[in-house]
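Only one chain comes next, encoded as C-alpha cells, the form predicted on its own.
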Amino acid sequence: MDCLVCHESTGTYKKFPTGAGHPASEPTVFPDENKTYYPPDWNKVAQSVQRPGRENCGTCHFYGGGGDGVKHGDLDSSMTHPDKHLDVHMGKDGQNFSCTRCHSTSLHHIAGRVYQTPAVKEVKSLIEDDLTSKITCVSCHSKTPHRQNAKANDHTDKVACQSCHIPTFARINPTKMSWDWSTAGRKKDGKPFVDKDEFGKPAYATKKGDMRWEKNVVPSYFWYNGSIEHLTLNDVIDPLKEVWISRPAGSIDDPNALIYPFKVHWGKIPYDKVNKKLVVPHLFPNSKTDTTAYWKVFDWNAAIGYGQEYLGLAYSGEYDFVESLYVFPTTHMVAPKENVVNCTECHIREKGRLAALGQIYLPGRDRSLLFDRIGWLAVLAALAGVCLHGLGRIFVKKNREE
C-alpha cells in the first residue's frame, strides 16, 4: 500500500497484478484478464487526494481473496453505496455514515474490532470521548440502547448486538463460501476453463477448484473475546479432522466473551502427509520458463516443493488435500430495526440459530427434567394460589353479606 491507494480520489490508480504493488510504468497487458495497465495521471491523482471514502477502503476491502465478496460476507461492492435496509449506519438514506466514521484514527493507526487483544477490554465509550482506538456497538449505543425494561437489554452481556442485528450477509453480492483446491486442474480439449454459477461465478475454474457462492446467508455464533487463534505452518494437523486455520477465542467462562456472528469459510487445501503439515504451493509463474508454477503446469508436487523450499520449510514430496475451515468477524450489513433477528429463531428446539453453540442452557432450545418439573410445580403452584385468593374472597364476600 502506499499514500494514493487510500487518499486519490479519481479512481484511476490501478496496481499491476503482478507489479509487487507498483502501478505499470507504461502500457502492459496482464494476459489473465486480457487488460492493458496503463501508467497513472501522477498529477491528476495526486492533487485529488482527499480523506478516504468508500471506494479506496472497498479497493481491498470488498475485494479481498482476488474478487468481489470472496473473503468477507459483510463487505462487498454492494456498501459502496448501499441502502439503509442494507446498513443502517451507511446506507446513503440513513446515516450515510463514511469508512473513517467509526474507523477512526490516530496517526494512521486505525480504530477496530479486532485490533486490540482482547479487543473488548477497557473500552472507552465514544459518548465520553469521540477518539477511542476500540470501536465495538456499545461506543456509541451504551450497553441499554433498547427502551428502559426491554429484555433486550438483559442481552448486553453475554450477547453481541451483531449477533441480532445482522440477521443475514452477503444479502446483494454472493460471497464465497467454500473453495474445494483437490479438484483444480482438470481441462476441456486440453485447455483451461471457467464454468459459472446462477450468480455468474464462477463455480469451477481448472486454476482454483470448485467454488460455491452463497446469497443471504446465516452467520455462525461462536463465544468471541476479539482475538483470533491462528494455525502457522510449523502446527502439527490431525488430517482425519476437519483442520480450523482460524477459530474465535473465547467462552462462557470468558468475561470478556460474547456470542458472535461469523462467516466460517470451507476449504479443501493441500498438506505434508508424512509431517502432517499445511503446505505454500507456488501458484502464479515468475517467468515465461518457470515450471513449477501450479498454474502453468499443473503439478501439486513441484509447486509445493518450490513453494515449501522458498519459505525455507521442509516438504517430505507427498502432498494430499484436508478439509480446513476459518472464519470472518460479521459486523457490517447492519439491518433496520424491524428485520432484526426474532426471538425464536435463537430460542427454538429444533435447527434454531444457536443449535450448534455449546456451554450455555438456553431456555426455549435446551430442556432439563428437574427444571421443567419445576417450572411446572411453579406453574400450578401460582395456578392454585389465584383460585384459593378467589374462593377466600368469595367466601368473604358471602359472609359480609350475610
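Residue numbers count along the first chain shown, from 1. Here the structure is a predicted model, which means the values were calculated and not measured. Compared with the form predicted together with the partner chain:
Hinge residue for the rigid-part rotation between the two forms, picked from P255, A205, T105, R367: R367.
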Second form
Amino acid sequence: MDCLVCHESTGTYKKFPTGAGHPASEPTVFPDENKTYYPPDWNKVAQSVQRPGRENCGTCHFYGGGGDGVKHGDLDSSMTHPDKHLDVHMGKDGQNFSCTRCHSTSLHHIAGRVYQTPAVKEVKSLIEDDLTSKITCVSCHSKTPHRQNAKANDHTDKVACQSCHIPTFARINPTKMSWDWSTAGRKKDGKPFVDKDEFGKPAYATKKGDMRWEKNVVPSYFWYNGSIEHLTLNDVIDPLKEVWISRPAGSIDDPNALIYPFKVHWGKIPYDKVNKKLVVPHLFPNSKTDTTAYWKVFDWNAAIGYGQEYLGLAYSGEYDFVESLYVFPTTHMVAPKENVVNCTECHIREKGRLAALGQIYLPGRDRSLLFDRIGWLAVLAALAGVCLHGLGRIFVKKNREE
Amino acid sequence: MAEGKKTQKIYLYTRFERFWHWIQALMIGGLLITGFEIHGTYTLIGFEKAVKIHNYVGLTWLIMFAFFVFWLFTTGEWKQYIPTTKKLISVIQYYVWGIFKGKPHPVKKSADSKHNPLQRLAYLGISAVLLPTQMATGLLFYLYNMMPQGFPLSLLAILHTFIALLLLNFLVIHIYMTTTGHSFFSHITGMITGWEEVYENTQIEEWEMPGKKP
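What I would like now is the form predicted together with the partner chain, since the data block earlier showed the form predicted on its own; can you produce it?
Below: every chain and molecule of the assembly, starting with the one above.
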C-alpha cells in the first residue's frame, strides 16, 4: 500500500493502469482508454494528506474487478456523494458519514473487514468494537433497535439488520451479475469489439465474453457466521454442478450465524477437464512479443498453459468451462426505514425473498401439506354435511306441509 | 319442528354465560381470520396487522379463559361438561333420522342441563383438549424467542394450524346446529337474550339434574 492512495485529498493522484501500482513517471498514453496519464504534482499531493475520505476508499473499493460496480453490488461510485435514500448513514442530506465513521481505525487496523475468520464472533459494545477491529450495525444500534415490543426485535437473533434494511443493492449504478468467459474471443471484421447494454456497460467484449449488468438487485440470503469459505486452485470440483468459488459459512445450528444478504455473481470460467480444478489463464500480455496472453492471441489453451506453469500448477492441456458462483456480503446502501423490506416479502407462500432458505419454519411460507389437507377436508366435509342435512330438513318439511 | 305443540320460554343462559359465549365467538372468529392470513392462506388485512391482532386477541383470550375456568369450578358449572353415554345414541339417531320425521328432540334443555350428551362430548373435547392445546402452542409460538436453541417451531405451527382447522370444522357444525331448534332462530335467540323457547311440559330427567352422578 502506498500512503497517498488513502491520504491524499486533491484527487489528482492517479496510477497508470498497467503500472503495477505506480503512477506514470512521464506523460504516457494508455492505448485501451486512449487517455494520457501524467505524473502527479508531488508537492501538491504530499501537502494534501488528511484523514481518508470517500474518494480515497472508493478509488479501490468502488472499482474492484476492473470497473465501477463490477465486484460489490453495494459499493460503487454512486456512494461517493450519496443521498440518504441510497445510504441513510452516508447520505449528504442526512448523517453524512464518511467511510471511516464506521470503519474506525487504530494504528491502521481498519474495523469492519469481513474477510477474516470469523469476522464477527459475538456482539460487543461500541467501545470494545473500537478497540478490537470488528464493527457491526449492532455496535451502535443494539440488538433491539426497534420500538418496544416490535416484532422486528424478535428477528434480530437470526436475521441480520442488512437483510431487511437493504431492500435492493445497486440502486443507482448497475452492478455486474454475470460474466461468461466461454463466449470471449469473437471478433468483428477480425478485430476485438465491445457491445454496450442499456446502461452503457459492456454486454459483450471480445476480451471478456458476455456480461449482464443489473440495477435494483434483490439480494440472495444465506446463513452466515461471518466466515466465507473459499475454493482454491488445489480443490477438486464437480464440473456438473455450479461451483461455489466462495460461499457463506454457517447454518441455523451455529449460534453465531444470521440470515444475511449477498450479491451472488454467476460466472462461466475455464477449468482443467482432466484434473477437475480451476485454472488461471494468462490474460494481459507482458510484452509486444507475448505469444500466450489471451488478450493478445485469444487462445485459451496457450493462456492457461502459461498461467498454470507460472504458478507452478499442473495443467492437463484440456480445458472446458464450468458455471461458478461467487458471493459478496451486502452491508452498504442501507435504506431509510420507510423503504425497509416488508413482512410479506419473506412471509409468503411462494417466490419470497427467503424461498430458497432452508433449515427454518417460516410462518406464511411453510406448512404441512398433509395436515393442512386433512384439516381443510374435514372443514369441507362438515360444510357439505350440514348443507345436505339442511336441504333434507327443508325437503321433508315441505312434503309434510303438502 | 313438531308443529302445533305449545311452547314456553325458560331462562337458560345467564348474563355471564352469554357474554362469555359471544366474546369467545368474536375472539375465535378473529383468531381464525387473522391466523389463516399469517398461515399464508390468503391476504386480507396485511400480514403485519394480522400478526398484531392475532397476538393481542390470543393473549386476551388466554387471560379471560383463566377467569372462565375459575368461574366454571366455583359455580359448579363444570358439571355441564361431564360426559355421558346415556341417550347419546338416541341423540345421534335423532339428528340422523328423527329430525326429518318431525320427532321431538330426545333430550330437553333446562337450566341445570343445558347440553345434550352429544354437546357434552363435543364441548368437553373442545374446552378440555383442543382449546388448551391451542392456547399452549400459541403461547409457546408467541414466546418462541425465549425458547432454547433448536426448539421446533414447525411442530408448534403445524399443530396450531391443524387445531385451528378442527375448530373451524366445529364452528361450521355448531352454527348449523343453531337452526335445528324449535324454530330456525330459537337457539340463537336463546344465546342472545338468555330466554329459549322449549316445549311445554318439558320433563328434566333425574340424571340430568345437578349433583347426580351420570
